[in-house]
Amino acid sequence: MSDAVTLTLRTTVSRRLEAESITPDAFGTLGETAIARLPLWDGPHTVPLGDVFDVRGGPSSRVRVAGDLAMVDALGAGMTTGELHVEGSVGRYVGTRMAGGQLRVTGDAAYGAGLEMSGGLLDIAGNAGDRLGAGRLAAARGMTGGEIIARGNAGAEIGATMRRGTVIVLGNAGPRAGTGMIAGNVIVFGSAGNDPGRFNKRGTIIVFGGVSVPPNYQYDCTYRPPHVAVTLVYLTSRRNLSLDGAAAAARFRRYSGDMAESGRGEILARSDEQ
């Protein structure tokens, strides 16, 4: 058994490939030859993984993937264990249906990263596209557990229809963050786009930068939420995030909503009041 499996792209991928077979779960019991035979999907057709990637190592549940992966989708889909380290940017649906393990991306991630995730850690060093940690379009339930960190900016509808779990964006988020949230946490350290928390049932949206609170939320109070301070300690000590030292002492304006739903959700907007 080797220390890790390393996949390196042989050539530039010019059209979309579905790579759900690339997971630590699969590689934990397979050697180089068997890994190279695993299928990648090119539309309705399959291509052996070894025709696209140079394969080294195995069996191992520690996997490293390198190359220009912007056209490679669904890396780590459904993974439940191990470590998957992606060097560079990735295509759509990275970590979709992820249930455990750690998936780290050193570049950007496209649409649907962590879609319908139920466990584990997805850590994206760059920007993330639309529907980070959300559900598929028209799905009643999105993310149900786990933790997602996007260290850059994120697109629209992050955390849409999420039931549990946490989505953290260190930069700015696009419009409609937390749309249809059932529960869970969305934390944005930059600004949030228009219409956050529409149809929110019991979820929490925390925004450290600017946010325009929808009119179907009502102001409750301004205070220092204890759970925010605890979360910041966790992020700095366990996730090695460099955060504003004053953030832990910040006060927040609490808004309850969506009043069109149960009114039990909340938006916490950082206040300048001391």
Given for the second form:
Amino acid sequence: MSDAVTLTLRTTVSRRLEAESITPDAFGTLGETAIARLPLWDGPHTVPLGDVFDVRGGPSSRVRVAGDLAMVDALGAGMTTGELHVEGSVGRYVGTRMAGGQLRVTGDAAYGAGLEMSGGLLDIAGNAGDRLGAGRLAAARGMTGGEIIARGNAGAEIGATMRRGTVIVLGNAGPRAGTGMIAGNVIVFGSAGNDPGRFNKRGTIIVFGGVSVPPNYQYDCTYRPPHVAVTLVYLTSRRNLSLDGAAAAARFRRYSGDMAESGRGEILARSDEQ
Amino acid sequence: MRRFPWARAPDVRIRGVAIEDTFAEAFGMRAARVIITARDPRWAAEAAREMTGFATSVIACKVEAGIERELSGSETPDGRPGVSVLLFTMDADSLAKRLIERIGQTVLTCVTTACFDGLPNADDRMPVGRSLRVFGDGFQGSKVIGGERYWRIPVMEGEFLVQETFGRVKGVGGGNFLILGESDDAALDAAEGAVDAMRGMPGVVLPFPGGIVRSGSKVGAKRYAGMIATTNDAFAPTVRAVTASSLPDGVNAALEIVLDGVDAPSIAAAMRAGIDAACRPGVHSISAGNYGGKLGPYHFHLRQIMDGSAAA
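Now that we've seen the form predicted on its own, could you pull up the form predicted in complex with the partner chain?
What follows is the whole complex; the chain from before opens it.
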């Protein structure tokens, strides 16, 4: 039994590897040798984890992975417990189908981070790619719980088809944020790209920077949404986000939409009116 | 020193005021803590005062309630100033009903307020916001923030936010002590001092007007069969000559401080602070109300409380 399992990349990875086996769930019951035998997928073939990573420690549900992992996909996929700390950038689908625990990435995350996540915390210190916290393409339902924080910018279609949970982007978000949202929250502290909230049923999109509200949303009023204040207190106190102090007192322009759906979703755009 | 069982208990005095060798008898109740926030302290206090109005005794008010303390923005879930309110009932079911009634009529109606649970660690939950949400007539919505669900009820001012569930814990009601004064003014001055010392102490409220009771009661009646409670004639000075009075010579007024708390140690701590503040010139002695120890499971022995050796 050790305090943590540490995986250190032995060489540069030039071909995409799928690393669904790297989860605190699996490492919590396995020793160093057994961990090294776990499979990584290189296309249709498997490669022992120990051939790619130097493995130290175990069993432990605290896992640290170091190296340039930009070509390593699906780290922490389906994890339900423990801590996975990735030092550096990661490939696609980090934390996909994650149901619990904490997954922290110190660099950037590529396409599909937190895809169809249902619980836990995914915290990305850098930028996130497209479809952060979304569903698979054509899937009826995306994220169903948990929290995702991208401390940099994020790509297109974040939170697409999400049913529950919260996606937070401290920088700017790309186009079509919250497309097909069923419910849940997308919070963008920078600006949001074109066409947010299309086909939104009951979801909330909060934008502190600029946003161009689609024509199928209708203006309601300018006010201080009380749940935004609770959210900000939660993020500063529990998630250690340092936010603009004036944000808590800000007013928002509320737009109901998508009127092509039930009109019960909303875009809250920070207003300069005080 | 050898102690003899027939020896009288030693006289205990604080600054010349006698602490009687007796105890306050208290009962188990169900308790909730409600956090009311608003744009500024004025409106949080307005809502809290309304919520705790007509809530002195469960005998007729169905609930006992009081303001626990004011809260700064750093202590509330939405970062705004607030007030913490404690409510107590005799049974679990009625506490939920009282919360729904009182939040619905006094907080929902009050401008700029929001309402949160102040007992987040309580496993026993009451569906308060879940019941109040229907005021939204289908236009309400909910948000889950940090694992807690909040209901957003549209109102003419904007939105009223209320937490879906509120915690319920086993509390203690009926902690008390009596200030026996040489005059009415002396008793009131001491009682006011006691209340000032106890206000804001965590986990305790004083549900009566200004925290002070002049109409202490006994269980039942001597003459009226239907009465649940009648005047505590043993401590009423004007009938000293015609009843079995408990008032010592020289006492011309008695005032009672009643405390409800989330637990016995909170009540004991507040009683200690209150009794100490009440021991001042013009006060003859400090006593307490009990029923011989037969009714309530919590016994707050005054002398043990004042020497810090026990709580209930």
